[in-house]
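In structure tokens, one chain follows: the form predicted on its own.
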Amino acid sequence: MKLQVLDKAEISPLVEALMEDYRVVAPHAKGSKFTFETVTDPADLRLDYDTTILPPKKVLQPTKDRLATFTMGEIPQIEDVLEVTPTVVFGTHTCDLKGIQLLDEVFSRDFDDTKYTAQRKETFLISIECLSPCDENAFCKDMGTMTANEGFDLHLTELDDVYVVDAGTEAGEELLAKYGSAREATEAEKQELNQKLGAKWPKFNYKLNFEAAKLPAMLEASFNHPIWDDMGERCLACGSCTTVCPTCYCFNVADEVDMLLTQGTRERYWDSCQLEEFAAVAGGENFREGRAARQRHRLMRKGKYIYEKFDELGCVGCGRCVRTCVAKISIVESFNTIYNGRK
């Protein structure tokens, strides 16, 4: 598809048209922060946001998700719950886009998670290019996620009065043709786009003291590094870092039964490897009872374990974990300390 252009004034009509057939989820202001919420008024959509509290993965992997309902009796009855809502996620940053790409692999490569994949098939991603760093804690340049050439259905880049639109899929082309009022980009607009993208690169700084590709081998050699004890002493085991992470996907499953023990529901909800009970097993044993072991596990997952399983690093450099941590533990500083070989 040739590059298309949408006037900025056409964004609200586009969203309004999409809302007739889809649930549209987009960034909204929440006090001084931003969150992805279902759009009820296109005027509330904020494409100028810095970052959101939670990543848009919550659309595909809800914080609490009903799996089944059941009734007790002589012959118990169990019914799966598979509710799919056609959805457009509007305004996804490229780091979060990469996070969704990883989750697509996680929930479909070896085992088809029908809850995730069914909703994913009915979810369209309209992403937006970050032309300047969204946050001082972000390190997307290090992780290769400061831009994107795949994973989106439509991708927007802001110029002075318009957005240049690149279609990444046929579905994206169809969305734009059906719901938008786009025109083909002029040569002048294409040149301006190239200038914007060229000017973007020096605005982003590298935060790691090494290439991210070295992470798996570096972490493998650092299993007994003293930094883990230091991080464990500082960590409050609150789980905030994993809660806001675009690539953490651990969950727990629990049954809720009514007072008469006649019917109930089975639900899954986000869980965190940083909570003490996460690795607890029968007999009172706990594989990662100490906070140091749990912090080591988190960083090993981000830089080694996920890579070994899915050929992708488990960190997209969004910086949310750094910003959220009340103990001021920085994954960037931790990686650099390990690389530098000092405590």
Contents of the next structure:
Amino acid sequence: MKLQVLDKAEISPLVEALMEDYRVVAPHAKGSKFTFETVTDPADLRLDYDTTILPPKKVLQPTKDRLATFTMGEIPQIEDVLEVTPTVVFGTHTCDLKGIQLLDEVFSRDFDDTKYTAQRKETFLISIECLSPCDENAFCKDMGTMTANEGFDLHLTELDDVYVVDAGTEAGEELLAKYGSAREATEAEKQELNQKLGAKWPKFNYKLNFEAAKLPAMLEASFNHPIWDDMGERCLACGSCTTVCPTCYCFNVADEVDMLLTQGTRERYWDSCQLEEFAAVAGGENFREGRAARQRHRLMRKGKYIYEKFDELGCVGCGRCVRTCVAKISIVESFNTIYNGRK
Amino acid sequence: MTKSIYTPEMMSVLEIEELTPFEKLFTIESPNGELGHDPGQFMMVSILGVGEAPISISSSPSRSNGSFELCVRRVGDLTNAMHALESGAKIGLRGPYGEGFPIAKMRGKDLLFAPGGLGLAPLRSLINQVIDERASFGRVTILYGAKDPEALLYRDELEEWLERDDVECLITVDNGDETWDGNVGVITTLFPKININPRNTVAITCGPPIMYRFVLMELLGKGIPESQIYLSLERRMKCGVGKCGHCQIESLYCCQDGPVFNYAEIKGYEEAL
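One more: the block was the form predicted on its own; return the form predicted in complex with the partner chain.
Next comes the full complex, and the chain you just saw is listed first.
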């Protein structure tokens, strides 16, 4: 598809039209911050948001997700729950797009997690280009996520008067044709687009003192680095860092039973490797008992383990874990400390 | 609708045998005749309303008879609930999952089994398979250590292994009592009693976390190459299929890459033991 443009005034009608057939999830203001919420009024949409508290992963992997319902008693029976809501996520930043691409891989590789993949199949992503950094904590430039060539169905870039719309998939083209009133971009608009994309580059700063591609090898040599103890002493084991992370997907499963003990549901919840019992077995052994070991595990996953299994780094540079940590633990500073002290 | 990978199939408990005050052996009907497992693999076991946990398969595929066995120590919510079951109960199962023991690499070799305590549960699956295909293997040695005589699992089979001419079986208990006139001491005290040809020996061990380092020292001390030692490891699991993250041993997933690991391949992983 050739580059299209949407007049800024056409965004609300597009969202409104999509709302007829889809749950539209988009950034909304919440106090001084932003969150992804289901749109009820297109006027609430805030495409000018900086970052959201939680990434849009919650659309695909809800914080609490019903896997099954069951009855107990003499002949217990269990049934899958698979409810899919056709969804458009509107206004995803490109760091979060990368996060979703990784989750797609995690939940479809080897064993198909139908809870995720069925919802994913009915979820369309309309992303938006960041033309300036959201704040000083983001390091998307280092992680190669400050722009995107793929992973979206439609991608918006804001010009002075219009949004340029690039289609990444046929589904995206169809969405735009069916619900939007776009027109082909003029030469002047294409030039303005190139100018904006060129101008954004110097506005973003590198935060790592080294190329991110060096992370797996650097961490390989850092298993016994003193920084883990330092992080472990500061960490409060609250699990905020993993909760806000677009690439953290670990979960717990628990049964909930009614008061009569006759029926119940099997629920999947977000879990965190930072919580003490995460790697403990019933016999009492805890394979990652100390906070230092647990912080090491988090950073190793981001920079090494996920890369080894999925060929992609497990960090997208969104900066959320840095922003949210009450103990001011920074993944950027930690990686830099390891890099600066390497032999 | 595609069935979710997380939804268990309800199966009948045919028989429950009390092996010790803490361990019971559950015989479960395989609805499709054969479970089709490899020794060393595990099942995700559910009691609806209580939860789900990974349990190793304790029976040999060579003795399936349309059922399989799980040896369960009561130690947590799920296993305590299992101990309260009576035969005929229906429980949820999915699996088998994970990488079991590489039997193909063991054929023609001498085998040295070194289970400690409940570690005999997964190893028994392999031991009985080996006994049923006895001619395919060289010498078979079993060194089994338990806490006390009461904690010994599968007593009938232990008797059989002790009596067989083609199996050398030595048993020890950490603490003896008046019923016990056998070896007393930890499992490592059995190693000086055996002679093996280390280069042709494959060793298989499973036990409580504290045991591995000591047993590994003995095995390596006997001259068994690292690449011929296999361990079966335990981890918390919520999915069994490489998603939930609980069982990770650094970059490895105990549920997919294990639970059986080759020592040479895992020795660089400090979180392993």
